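In structure tokens, one chain follows: the form predicted on its own.
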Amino acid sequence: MTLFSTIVDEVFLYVRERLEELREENLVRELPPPFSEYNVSRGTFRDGGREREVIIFCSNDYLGMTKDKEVLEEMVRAILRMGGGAGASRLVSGNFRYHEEFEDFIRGFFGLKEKQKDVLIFNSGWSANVGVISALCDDNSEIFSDELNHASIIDGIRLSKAKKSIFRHTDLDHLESLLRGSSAKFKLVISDAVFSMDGDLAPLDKIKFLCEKYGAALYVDEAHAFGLFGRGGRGLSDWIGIEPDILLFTLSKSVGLFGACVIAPQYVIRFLRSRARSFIFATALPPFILAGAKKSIQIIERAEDKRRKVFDNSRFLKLKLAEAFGEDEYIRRSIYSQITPFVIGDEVSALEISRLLLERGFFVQAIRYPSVPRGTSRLRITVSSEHSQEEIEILVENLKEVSKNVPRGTLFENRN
């Protein structure tokens, strides 16, 4: 070992100690095998010198749009016309006609002009949440956030100077008590529409009522709802029949690409263009992404059969799990969404079940703290329009078989 490497090791000694703590808690993250081929519900990767095909049950590509031929052709045309990148932020030289056309398309899709609302593109749902929340909220603000909101919302709140009030998951009485006691100049209530790890739906109509009662703005993250719920896939807010003050949807899940959009009153969008750091200082999305996203949403709007297949598959999966493992609170709460949490309990058992399923050809990642609360490690099972019910049935059969040989975790023990 050289003197230089010894010095470096000493500098990072604290980091190495923290890494060891993660290892002892079974919380070290490792990348899964990289796919060499991908086709929505199936993927191929190299394992020990040979190619292995697996059935994927943990992707957010719910409608198979990553492989849609029309979308791919649209992106190729845009690449040949405009190139592979934007070259700068939109406020410098990275504003292309594809960005403008996509925003104008969304204005029409949601009918924003008549509502005096507008739209702004961000590079991801993460950058949108972090940028919007930290820009809008200062030390005269109070943010009310569901305890199971996405990590990007949590980080946006941390970056703001606002007072933070976390309400118990979908607990309207708790939210109302917090709102009643607030004297902030600006109050912002934030909730996911479909919660990404539990798969349950936010009671957005009741939250909206409380916001109006106490003078708060409602911010809804529709990441896992857009494309599936509502008229033509417009989201859970549309399905329920309410209009959030701020709405976020991503292009990385049902739309099959990446990026995000924020819809808000026109003056709020003007403010964000000047204050949202993740918009101002980030190189813009490549133009071809917006070309593909527009085409994808146009297809999704008329793809009622694809949406129905997703929900049919999800209900079938939940039914088979109930038959194999008995009734379960988590699965009951997720009955209306495409996400099914199979809660196991401890991290070791969850990782082992995931590994055993992969050996049998089923790719379902284990989800652990801090993505979920301690003691609720799980398989987060998702279905797409491309899965067959036969594949789902075989998955459940294999899950039941591999579970027999895994030491029971705290919650898993109570399932059987």
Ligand SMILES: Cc1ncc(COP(=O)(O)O)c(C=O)c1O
Second form
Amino acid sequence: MTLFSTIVDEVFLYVRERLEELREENLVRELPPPFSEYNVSRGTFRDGGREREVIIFCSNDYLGMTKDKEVLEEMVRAILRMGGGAGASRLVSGNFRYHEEFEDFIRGFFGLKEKQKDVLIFNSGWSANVGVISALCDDNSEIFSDELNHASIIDGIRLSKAKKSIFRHTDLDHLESLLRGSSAKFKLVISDAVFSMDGDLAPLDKIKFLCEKYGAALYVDEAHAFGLFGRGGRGLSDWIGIEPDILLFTLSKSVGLFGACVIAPQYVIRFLRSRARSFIFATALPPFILAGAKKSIQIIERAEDKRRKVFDNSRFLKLKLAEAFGEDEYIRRSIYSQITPFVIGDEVSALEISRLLLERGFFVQAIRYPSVPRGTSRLRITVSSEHSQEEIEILVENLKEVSKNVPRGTLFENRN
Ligand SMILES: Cc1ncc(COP(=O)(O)O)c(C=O)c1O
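Okay, that one was the form predicted on its own. Can I see the form predicted together with this ligand too?
Full assembly next; the chain just shown is listed first.
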């Protein structure tokens, strides 16, 4: 036993040193307490032997679809009929009626056939970004990516052999100067639609214009926009009125389940089926997920009241924060979305404010580097259609109280 642990310690000495570095930088991540009950805006977990209910302000379950009864019933029917898993990749024996029906439904939802486009299901937004970007881009390609794009886009770029050109956040002049200087055979501009940690919107119409001007394809990740923006929740591109060459949306946020879809020209989808490694070499999503996702999107399409409630709640939160702490550029820039970055600055203060809020019954996770740039640690506050304005009001009151006793980072000091 002693001998074994000594060997392990020596073998992993380097990892332990790096873990220690993370600890010194306050960047070690710990799992929050697990929920024993969950109901979209409220969760219960065990705390020192007793059950405690908290109000959740950091989930992406924006429309409460994780608990929708019709969706759950649809999934139960499918699970009883088809079982719990797909058993293999779709290219082997994991292709079920539900996968095909779902893709057909999405073809109709976005009118893809008329546009000679098609759709492909991936197991998650993460595996879609990594698989698609690395499959499409080789050493004759150049990728132009917003500096605040999601980590899965960054990893897709790293896995590809393409030249990477990172443009300053939503900076069109910078993007244009990079495009102008490129002689790559294949140029791909990639942007989140709604930026996941900042809650601001990409200027997709202007980016599309630059893509057309310089012969680049546009790839838009609609993870946080699908379900909320556009006609029937079709996303920010639909809302703005542009057509990206490649559009990704996830089933994990507003849809309330798991998985993702990529929409692209038919021949691109055919190419991805043969080359996207995260599609080829992974067991397909369980069929019941697609049964639920179809029902969820059908419900979301008609859920105008819920969408309005999300945006009303979000504006109310931003207003209350501005009253309590003064308006800052982060609140201003996120005004149109359901995501509100409450930037604190240093990691220790962000963690401490989050911990104190949890003690008072509000679950708002602290977000640190590398999820956000260093020195901009924050609470990423999200609202759903299931929150009430009273809940939001008491969150802000409590935030004001707890932040009085916490040493603040430089950014935070600058707010007042
Ligand atoms: C912009 C963006 N893209 C992709 C993903 C990954 O999606 P998923 O959680 O479905 O893997 C996320 C989620 O965190 C995201 O915010």
